[in-house]
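Here you get one chain, nothing else, as structure tokens; it is the form predicted on its own.
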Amino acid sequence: MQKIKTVLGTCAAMALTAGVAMAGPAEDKLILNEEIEMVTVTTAPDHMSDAMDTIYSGWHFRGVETRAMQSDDFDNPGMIAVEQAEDAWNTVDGSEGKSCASCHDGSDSMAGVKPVYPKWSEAAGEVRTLEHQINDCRENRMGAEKWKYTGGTMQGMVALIASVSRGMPVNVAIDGPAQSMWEQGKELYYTRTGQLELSCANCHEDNYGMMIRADHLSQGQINGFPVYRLKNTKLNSVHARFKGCVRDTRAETYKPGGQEFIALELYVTSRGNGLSVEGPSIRN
């Protein structure tokens, strides 16, 4: 069994190393309904500096057509799922007769909110993400039933609440309450899983800019999820490309909303602190 595991080992790393070409993100400014310049590069946070001295968007991992179609809020399917939710952000639902707006106003009372995401709730005494802080106030404000985690409504309000915080930069705590739940991820983003025994920094940290296969390895940033993938043509959750991402090590993968991708959401988005909010973005 250790044979076989050395023998995948080498292969995995052979694929991240021998016969790749290297393609660094590309020169390019992404300036938004030509009205809002986006942060998508700049310098690593102090906590990163010992890893690397700049951090990139994905967007600059893209092909010419897809970092284009992001520019433009017409171009961008994703903008379909945030119309869709600006409905849902309206409508009374649930037993208490209370919309989103009943207790919001409109939803760019929202703006400022999605940077700094995931937090620490005081009143819940634990890390919450967005999508949990949704189906808290569904159940306990409105009465109403929680949506699916990485279902396409609640994505759809993730995308809604990310879109009106857009060019505002990431900005999440790591310290204070947050900080256990902020090592924890920062562990599970280091730890090599599965039979290829690979691990998030061994593609995202060690081998960002190298193309494998069709793809373009990014650093792995979330700035801009939701993300509309081209692949699946829908909003795609960060857990749910978590859960990809470690599926394709070849382990036993998390549950979305679990704690465990919970603190990897946590480290993972603190290593983008000064990127722009992007979502919804467009990927491959």
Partner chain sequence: MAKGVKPRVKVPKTAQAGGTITIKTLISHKMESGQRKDKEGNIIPRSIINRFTCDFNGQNVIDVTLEPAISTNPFIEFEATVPEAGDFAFTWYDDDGSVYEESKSIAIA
The other form holds:
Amino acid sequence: MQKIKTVLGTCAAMALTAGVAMAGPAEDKLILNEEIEMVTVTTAPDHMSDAMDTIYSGWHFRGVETRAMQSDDFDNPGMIAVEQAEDAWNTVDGSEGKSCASCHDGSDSMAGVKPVYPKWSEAAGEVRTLEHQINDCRENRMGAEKWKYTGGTMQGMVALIASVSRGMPVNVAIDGPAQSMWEQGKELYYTRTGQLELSCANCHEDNYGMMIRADHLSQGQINGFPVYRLKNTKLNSVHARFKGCVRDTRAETYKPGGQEFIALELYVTSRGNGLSVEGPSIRN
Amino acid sequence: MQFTRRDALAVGAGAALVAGLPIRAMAMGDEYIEAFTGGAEVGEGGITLTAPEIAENGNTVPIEVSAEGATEIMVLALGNPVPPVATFKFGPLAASQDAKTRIRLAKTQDVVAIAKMDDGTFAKASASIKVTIGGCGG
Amino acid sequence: MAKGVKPRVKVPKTAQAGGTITIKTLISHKMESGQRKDKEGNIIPRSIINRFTCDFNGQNVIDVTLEPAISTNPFIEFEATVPEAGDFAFTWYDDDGSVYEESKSIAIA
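Hand over the structure of the form predicted in complex with the partner chain; the form predicted on its own is what we had up.
To see the whole picture, the full complex is given below, headed by that same chain.
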């Protein structure tokens, strides 16, 4: 077993050092719909200043065509899901005869919400993601069925709520009642998992900008979620992405929507404090 | 000169390329090209096919075809299980014979665009597109 | 009718008489290629948008034959001449016989 581990470890190390030639994020500026100037590069937040000086949106690590596709709402296929979620926003569902709009008016009233999630909920006494908050509304205010955490309907709604905050800086609170959850997330971020024994940091902090096989490693920022991936041509949730990464280290993964991933989402989001909300963004 | 195992492999691969692949690729494309041209000669020039040299993902590859004076442009992906991709027919109100779309490529391959010009001649352009695999999951 | 199909088009509201405009179209559609298999190993039948047309005041702008190699959510961009004020008609034809239509008016500036 030890031998196999070593071989796999060597493969991982080779993969991580193979493509130094194309290092570095692309120099480019993201202007949304020729209107909103997005912050895709900025100074790293204080809490991680010992790890890196500058943070980059994953947008900088994608090819020129993919970057262009995200700069126009018509070209961005993720906006189809946003339009469908807009219909859902205004549609009454559940036993209470309410839609989202019954309490919140237009979806643009959600501007400023995405930048601060995940967030401590005083009422619930826990840190919640936007998905949990949406399902709480559905169950307890609307009397409607919960949506599947990583499903298309849920992620469309998250994308709609994110879309009205595009251009606003990510700004999650990491102190106060959220602090212990944030610490847990930080610990997970630096914990090596799986047969490949890789932590989030091994790829996204130590080796961003390098090539992992044919892929350009980003800093693993999640300011662009939900993400429309060219690979599966649908919106992908933060937790599904985490699950994919943990699985790729050849580990048993945590459950989407569960405490571990909530903690990790809070921590990883905080590593992007200062970058613009981009969701729905486009990645490969 | 030493003849190493690596050289042998390289020669072998080269031979396979010469012997096998082009013939198969030609056969794949030819059938569709002939149906489009009716066997007429296909020239070069007068048509452009713009595509990324390296596609980030084969599922969504942006391409653009342009051929001034064309009535139709057919696009083939020679390495796909089914080569035809699309045929653009330009009507009287087309301001240019230019179109963009997004296509699927099963693997690294050549994409070919053939224009039928309004004088009845045909022109061809091709692009070699590398389709990459992902980092971990593939 | 395939589920969740929604056509979108982007056309400027005005143009110069005889001028050129760029039109972008996108329709949400899974474009099932007929090449994929389900979990049991059975081929998932092909189900695609196989044709797209754009006409202006009854005259054709573009007529596209689409094959399974067109990506999910087919995107097509092209240029049209606008001789006078009028209506663009966009039509998508689905393998299952459904026809999706959208129209946009344009004025002369």
